[in-house]
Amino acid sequence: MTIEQRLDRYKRTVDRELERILLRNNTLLFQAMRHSVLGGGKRYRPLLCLAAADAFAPEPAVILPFACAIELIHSYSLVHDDLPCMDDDDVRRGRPTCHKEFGEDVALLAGDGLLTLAFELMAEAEVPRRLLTKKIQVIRETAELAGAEGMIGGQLLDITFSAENATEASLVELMLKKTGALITASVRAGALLGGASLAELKAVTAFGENLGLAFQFRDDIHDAAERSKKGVPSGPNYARVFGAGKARDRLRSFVGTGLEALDRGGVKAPLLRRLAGRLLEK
């Protein structure tokens, strides 16, 4: 099997196991969950957590819980970041964002239903005994990343930001933080599960630091050339602000340093190198 194959079927996994978990009521809170999470994706960051579990002791069965749980946070974040008070999207993965199709309010509490279900899954989750330390802290690694100090601060940096003040430090603080620290936790979290030394550990957090400045690079650049060709205005943008040509550059040099932070590890993964390879693909 080849590597794009096997993260196909892991992707696979992940699809059907989401639309088991969010199945589980047909509530019109579910119904809003459902939208927001089964409605396509990449379902990057879960596969970064299999992937990094993959590299040490591949056992999906016990690391997909959390691979889940992370998706639904990441699911939650883009609920509340689609509302009129945040970034105010009306689409989202090619269908009417939550709060278009279900009202403000119904958005705002399947945002809340997905991070709280997230959390639920993870304290769930089954593990082997030797592994029941770990998985607490994964649990609490990822509410850290996913907090205040993490995503939320990210974002609250995100609607603050001053683009007459800003400074790539700035900007490279913003990225690590909304969209970074997630998947930071998503390599993480499957390094941790599946057995990695804290040498491998270490190589594997700097890999997923680097590689979500890297994600959102790239983000940058698709989107202020997408907004460019509508004539809409962007947010904090760092191709916007310093330039396509440089944030290319940047995307190269962040993915190109976390590679060698996989090399210095020792840590092959060739799943995960071919997730960083992807996002040098158009």
Second form
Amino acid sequence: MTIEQRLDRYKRTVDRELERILLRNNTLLFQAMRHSVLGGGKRYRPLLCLAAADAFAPEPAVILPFACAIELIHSYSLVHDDLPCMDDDDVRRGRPTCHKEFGEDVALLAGDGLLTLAFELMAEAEVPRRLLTKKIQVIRETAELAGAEGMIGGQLLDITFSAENATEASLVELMLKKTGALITASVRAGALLGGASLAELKAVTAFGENLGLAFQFRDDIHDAAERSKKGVPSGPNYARVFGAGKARDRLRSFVGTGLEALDRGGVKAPLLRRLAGRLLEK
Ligand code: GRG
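If the one shown is the form predicted on its own, what is the structure of the form predicted in complex with ligand GRG?
Up next: the whole complex, starting with the chain shown before.
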């Protein structure tokens, strides 16, 4: 099987499992949660989690609940980010946003439901005895990286950002938290549960942080191009402040630095490397 075929197979597994998890109830809340999670999405973060585990001792069944939990956290962040009090977006993944379809009140609760369900999933996940401590570490780290000092903290920097005082360092700090934290959590969860050594975990973490930044640079480049066509102002955006050319250079350099971290740590991880490569494609 080629690397792309293996990634496709992992994506189908994640899609099926997310469907199974969210089909357990048919209340309005679960309908809104399903609308937000099952309506497309690249599943980039769960793939990173599975790909990181795959680099060590592949036991995908053990990793799957954690990979799915991270996608639920990602989906909650999108539902809340789309709300009128945040980015006020009408369309997500080519469909009406959760609040457009279900109303703001239900969308707020759907986000809450997805976030808490993620932690329920991880807590309930069955792991071999030798991985029990690692499982607790993953849950704690995921909470921290998704929380007030990670992704949510990054979102606060986003909404309070002052474009006039924007510096490269302030934008990078925002990106590291808003986007990089959950991407780092994804690869660390996979590596920890996959059995990485401390040195390998360090390499995978550096890879994740660089990939998180690359991911947001790529999004900023696309977003700046889209918004300049439509003339709609956007939030903090590196490509808008420093130019698309510089943003593209930074994107390539973060992907390169991430890959070098894997090289230095002796981590082969062909699937992780392929996922990094995707960020340099159209
Ligand atoms: C807690 C409200 C709240 C927000 C947290 C993650 C985040 C901060 C907000 C989401 C909006 C946003 C533009 C985040 C940057 C990361 C990003 C580009 C998300 C889109 O992720 P993709 O491209 O989306 O992986 P799919 O649809 O493929 O899952």
